[in-house]
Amino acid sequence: MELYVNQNRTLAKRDEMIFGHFLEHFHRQIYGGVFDPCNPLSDTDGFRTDVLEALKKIRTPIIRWPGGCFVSAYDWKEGVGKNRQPVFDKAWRVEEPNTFGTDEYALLCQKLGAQMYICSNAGTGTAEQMSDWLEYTNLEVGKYAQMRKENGHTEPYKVRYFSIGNENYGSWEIGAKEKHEWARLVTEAAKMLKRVDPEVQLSAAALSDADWTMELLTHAGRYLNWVSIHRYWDPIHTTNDHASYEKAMSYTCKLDSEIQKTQGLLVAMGLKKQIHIAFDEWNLQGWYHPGIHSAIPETDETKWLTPRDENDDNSQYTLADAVFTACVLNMFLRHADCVRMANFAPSVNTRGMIFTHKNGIVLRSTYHIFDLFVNQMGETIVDSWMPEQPVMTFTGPEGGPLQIPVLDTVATLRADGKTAISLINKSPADTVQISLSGCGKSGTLYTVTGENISVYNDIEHPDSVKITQRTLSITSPVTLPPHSVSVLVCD
């Protein structure tokens, strides 16, 4: 097999925000995750220093917060000031202490050098409440700017990205809307938000469904900068029945179907240049939270609350997650002309890259994929092609045979002038040799893999999956291990 690279043909410039992240008030993502004031590993502001360092290493560019489903019953005013009171979180049916709110979120982003991306309450909330929140974060004058100052924060936070709602198209969401209701609410909220801060960039929940999104764009399109789409390819929210490695690889076929459909709608509406796609919740695995979204929720905590602890089982996050995650990042690079933001869901605990325990953290397999792509891949996507591509046959999600390309590759040009190529070998068992043309004579190969497809990192075995590197000649074929993700940086 041969991969040809044309460094002189630029396809797109990627935005660093495609490597963004997401935190929600669910289980241990915030409390006991990134924010844990009672832990000796936390700084004086209550943030876990080990988590901060891990997020800094992957240069976290933007964090979406506070939801997710949580936000659709959230009153931001209860999470600011000195006299905060716990409330009942109707989304996840637990007590929300409100000790982590807007000001703590802003401080987290400041510590990381990350952009703030607030997702607002469009479930039980109103357009005025959304604009009040933006007044609090962005204005110098007015009632809510004064409230922020009285809370000890003199300077505005200058939030640049603000989302109107979460998954308000879904029956599971508190305050779900019909398409005409949604279009109307987004339009009126956007009008108020833009009057508070004309420079804020607004997003709104969309679908690859034409009826929903065309209605939204017809009425609110002139106010929007983004449409937000989500995807969990392995929807195991109620079963925790994880896909096999082979099934996870089958999901890599037609990964970009939502992007293509959504982009088509933007083109049809003449909005492609104005509105970009924010893929602002994504992961292979859906979060496990059984008994929460049924018409009559479970009352026995052992059936709906206790099972959430199973998200903390590190053995679930294997090389299937790593290889799949790399394929998604490759997809974002290929669609860098329209996908300008993406947010891995979540960053910490649940299905996140980072697992916290009282004595430290575990970097799961997916963390090393972000490390690899953020720190080795380039900013400019250049043309590359393979005349022949091997395939493997698995049983597809529909039950029939499915042919899957073995390799997934993207070529980029870095700011230092070096070519960096992602080389993903999806085969569960076979090495692959690939010849490269147009890449020079030598390079460094950075690789994430492990002994077998089921390997994972845990407290006792933190480095079963890690990044290794070796220098090599690329005048000869490069050997890629099975179930591996590599980036070749050419000298």
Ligand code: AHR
Second form
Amino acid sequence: MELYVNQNRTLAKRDEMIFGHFLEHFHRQIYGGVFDPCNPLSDTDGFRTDVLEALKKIRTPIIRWPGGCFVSAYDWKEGVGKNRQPVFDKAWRVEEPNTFGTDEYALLCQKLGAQMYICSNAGTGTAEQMSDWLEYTNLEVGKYAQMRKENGHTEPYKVRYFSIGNENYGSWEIGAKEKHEWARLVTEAAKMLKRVDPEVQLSAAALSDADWTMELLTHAGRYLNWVSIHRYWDPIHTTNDHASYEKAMSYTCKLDSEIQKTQGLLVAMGLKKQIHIAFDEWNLQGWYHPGIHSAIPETDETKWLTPRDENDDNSQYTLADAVFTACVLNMFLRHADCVRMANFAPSVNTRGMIFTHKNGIVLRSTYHIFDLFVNQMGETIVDSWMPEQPVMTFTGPEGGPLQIPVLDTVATLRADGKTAISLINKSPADTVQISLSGCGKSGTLYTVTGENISVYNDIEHPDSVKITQRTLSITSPVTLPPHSVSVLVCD
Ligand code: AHR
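Would you generate the structure of this protein in the form predicted together with the ligand, following the form predicted on its own above?
Time for the whole complex; same chain goes first.
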């Protein structure tokens, strides 16, 4: 197998925000996750220092918050001020203590050096309530700026990224909308938000579906900087019936179909230069929360509340997740011209890359993939090609045979001038030898893999999956282990 790299042909420069994160008020992402004031591992502001350190190591560029479905009935005013009252969270049917709100979120982002990306309530919320929230975060004057100052935060937070709504196209969402309702609400909300802060970058819940998004862009396109799209490839929200390794790899076929279709809509509307894609919720696995989105939700807690704890089972996050996640990051790099933000959903607990327990954290397999891509890959995508590519045949989602390319590679140029190439071997069993042309004579190979496709990290075995590295000559073929993700940094 031969891989050719042409460092002189730049394809695009990626935005660091494709390595973004998402945290929702769901299960243990916030409370007991990143925010755990009673835990001795937390700092004086209540944030888990081990979680902060792990998020700093992967240079978290942006965090989307507070939802997700949660936000579509959330009143941001209840999460600020000195007299926080618990409320009933109608999205997830649990008590929201409101001890973590906008000011705590702003502090979290400040501690990490991450941009704030607020997703606002366009379910029960109004254009005025959304724009009042932006007044609270970004203005020096007015009632809500005064409220922020009285809450002890004199300086505005200067939130740059603000989303109108979350999945308001979905019947599961509180305050779901028809396409024409959505277009009108986004238009009026965007108008007010831009009046509050003309520099705020606005996104709105969109789909790769033409019907919904053409209506949105026709009415509100002139105000928007982003369209927000989501995908959980393995839809196990009500079953927790995980895809096999082979099925997870079959999802890597046509991985960019949503991006292709959404980009096509932006081109058709002449908005490709003005509006970028924020893939602001993505993960292989859908979150497990049965009995909530049916017309009449379950009443037996063992059927809708306690099952959420099963998201905490670390054995579910194997090399299938690691290899799949790397393929998605490669996809974002290949589409760096239009996908300028992406947010792993979520970052802490649930299906996240970091699992917290009372005495520490577990870095799941997907964390090491982010560590590899953020810290070893470059920001400039350069041309690379393989004249021939091995394929493997799996059973496709429809049951028929599906041919899948074994290798997935992207070549980049780093700020230090070195070539860094992601080399993913999706085969569950076969080693691949790859010869490199145009990459010099030696390098360092950083690899994430494990003994078999089912390995995972947990409290007792935190390093079953980790990054290993070795220096090597690349004048002869490089060996890529099965089910592995590597980045070769050429000297
Ligand atoms: O399963 C979690 C939910 O997935 C998020 O709250 C929502 O945005 C998406 O539908």
